[in-house]
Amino acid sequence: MLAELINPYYLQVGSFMLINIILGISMYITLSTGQLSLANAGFMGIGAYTSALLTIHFSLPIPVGVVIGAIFAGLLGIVVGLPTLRLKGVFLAIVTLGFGEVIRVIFVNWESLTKGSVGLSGIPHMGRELLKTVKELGFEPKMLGLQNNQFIFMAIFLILLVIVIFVIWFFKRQNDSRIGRAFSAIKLDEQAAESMGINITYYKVLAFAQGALLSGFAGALFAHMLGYISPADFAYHKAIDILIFAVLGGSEVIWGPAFGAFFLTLLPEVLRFISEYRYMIYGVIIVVMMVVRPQGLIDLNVVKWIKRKTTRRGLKNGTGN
């Protein structure tokens, strides 16, 4: 029965969706201080290649490689964030987009390490490694009525789902903390925030580094989910995709980019017959959103409305009981 419900194709799409949600949240974090960064694809590539190379050449466990890849991307985020603090708006976007392209060109030309445009293959696959581990412990997917392939896709999806839940929980908690309030103050009025004693440099670099770390984390997971990466996976179009997650869903609340990532990952699968016009459709979506609803589909008012409806429904159910 379980085997009939588990479709590897749907699980694969769901896994890509979860990776994109992490990337959407990374954009949300940098935007939370008013910084429009388009370097997320570059940081994603750094995390992916770092983790892949460490696990291939040094036989490190996948979790260790993923953590190191994310930390390395976060450290580079600090290096890039410090000199770009004085830039704002489109100037920051252009510089960070250029940084992402520089990273991609390095991946293409450093053939002795990255295999160039051919890409890296033979990357340890998280699903297969987990299957190997559970088999050594005496467990077989057949015990659940699953084939090996079904178990692999299901395991990857569940691991990513747990990670996404933790990421959303962590950054929602951060939003309610002193750090989140400082981010909001800087976004509303940087000069007023500074006059109130908020360390602008520290918090802007922190937001930039967190966004870079999360992008690198998503990239490392992406590498071990597919077992193959190439520089084309981290080109400028990926940076645009991540930006559109926030533009469509909304960048005021964490659920906005998450919804944008969910919708825009599902859309190409539903509309495969017009996949060649994908970026034309994205362009139309951006224009329409900027005119009709520049704050995105989900903003603070929408979240408050949902909370009110949920509270009222809960009170009615409580009264009825």
Second form
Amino acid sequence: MLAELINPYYLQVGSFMLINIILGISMYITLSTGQLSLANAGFMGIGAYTSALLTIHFSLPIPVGVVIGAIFAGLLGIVVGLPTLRLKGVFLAIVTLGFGEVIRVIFVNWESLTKGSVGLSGIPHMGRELLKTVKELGFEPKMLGLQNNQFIFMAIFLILLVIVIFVIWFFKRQNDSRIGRAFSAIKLDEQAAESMGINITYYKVLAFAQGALLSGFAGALFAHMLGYISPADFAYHKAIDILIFAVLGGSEVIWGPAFGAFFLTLLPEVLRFISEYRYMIYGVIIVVMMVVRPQGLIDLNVVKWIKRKTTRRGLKNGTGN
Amino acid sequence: MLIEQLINGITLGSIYAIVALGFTLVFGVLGIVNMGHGEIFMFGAFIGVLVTTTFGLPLWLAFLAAIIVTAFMGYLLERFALRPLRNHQGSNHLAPLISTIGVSIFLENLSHHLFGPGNHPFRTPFAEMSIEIGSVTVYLVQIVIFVISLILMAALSFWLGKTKAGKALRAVAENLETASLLGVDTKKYITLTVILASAMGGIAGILVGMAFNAVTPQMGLSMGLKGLAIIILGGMGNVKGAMVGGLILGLAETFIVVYGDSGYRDAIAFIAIIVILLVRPQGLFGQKTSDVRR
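Form predicted on its own done; form predicted in complex with the partner chain now:
Complete assembly follows, chain above in first position.
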């Protein structure tokens, strides 16, 4: 029964969705200090290539590769962030866009390491490696009534789900902490925040590096999920993809970009004819959103409204406190 | 050899300069980075291909058609992606940047559907004409491109500095509300600016098509990003800076292809802006005061 419900295709779409949610959140973190960074696709590429190369050439275990990839992207985020965060608004956006392009050009040209625009293949696959390990321990997917590839896709999906839940939990906690309050103070008014004694350089670089780390993390997961990456996966269009998660979903609350990523990954799958016109529709969505609802679909009011609704229903059913 | 490369570099640089003039005009007046400019430029090039290669009509008609179409696109861009944002009180200052990114994505993919993704040749007998000076071959197109870019720059400086419309435009750039209180029709001048910048993009599009004999939907993106790099290099909103920045980038790219690694050609522009923003954030020709207003 379980076996029929688990369709590898749905799980694959679900896994992409979860990776996109991580990317959306990485955008949200830098935006929560009022900085628009378009370098997230570049950092994603850094994470993906780092982890892929480490696991291919030094046969490190995948989790180690992913962690090193994410940390390396984060460190690079600090190095890039320190000088560029002196820039504001539009300038920062352009420089980060340029940074992404430089990264892409390096991936294409450093052929001895990255195999150029052909891309890297034969990256250890997360699900298959896991299957190998559990088989060595004497476990067979058939015990659960699953086929091998069902088990693989299911395992990936569940791992990513746990990771996403952890990431959302972590950043929600951070938002309610001293750091989160510093972020929103900087977003509202940098000068006022500085005169209140907030070290704005520190917090801006922190937010930028966190965004970079999270993008690199998502990129590394992406590499081990597909087993194949190429520079085109991390080019300008990816940067736009990530941007629109936050533009459509909203960047006031963490649920905004998460919803944006969820919705925009699902849309082309559900409406097949849309996928051909996907970017045209994205373009229109971006313009319309900026005109009609610049804060995105989900803002604080929506979250409050949903909370009120659910607690009221809870009270009616007698489960509320 | 060296002289020919120098000429190639100046040609490329002049094209960059014309594209950058469009960016700098919009930024100088509105304080907005128009990310859709590169795609409008690309549409200009496609109109050129359609008129000369597909319909076999003369070149001057291609220029005329491209100017009309891109000017109209500029109007639509201002009307639908910029004006509604201005009426929004207290909207984010990043909003125009993001909404023009939307326009650029839309236009790039529209041209994919209209013209197909491949490389379109731009055939015109004019592009084949050349003069031999000693051992050096100079194509007529290269001279025309250089002259047009100089004319556009001079006309733009004159228009902004010496005419009444230019004065009004500078007043709008200084302060939108004050200018409108003093009786300047701000809506008209803002629309005019975007239209003018777009038409210049259209001209640049045809020139690029002729010079390189290739037009693709992706050219808007790379040219747009380079145009942005140039206005940062030359100083945001500075006409002379756009010209000099364009020439510097054109020469640098040509010489790295000849003497260095051609693969890194596209990275120079960005390495240059990252350096310039750290060393001299106001750009080569910018004034300290001008970048105070966002």
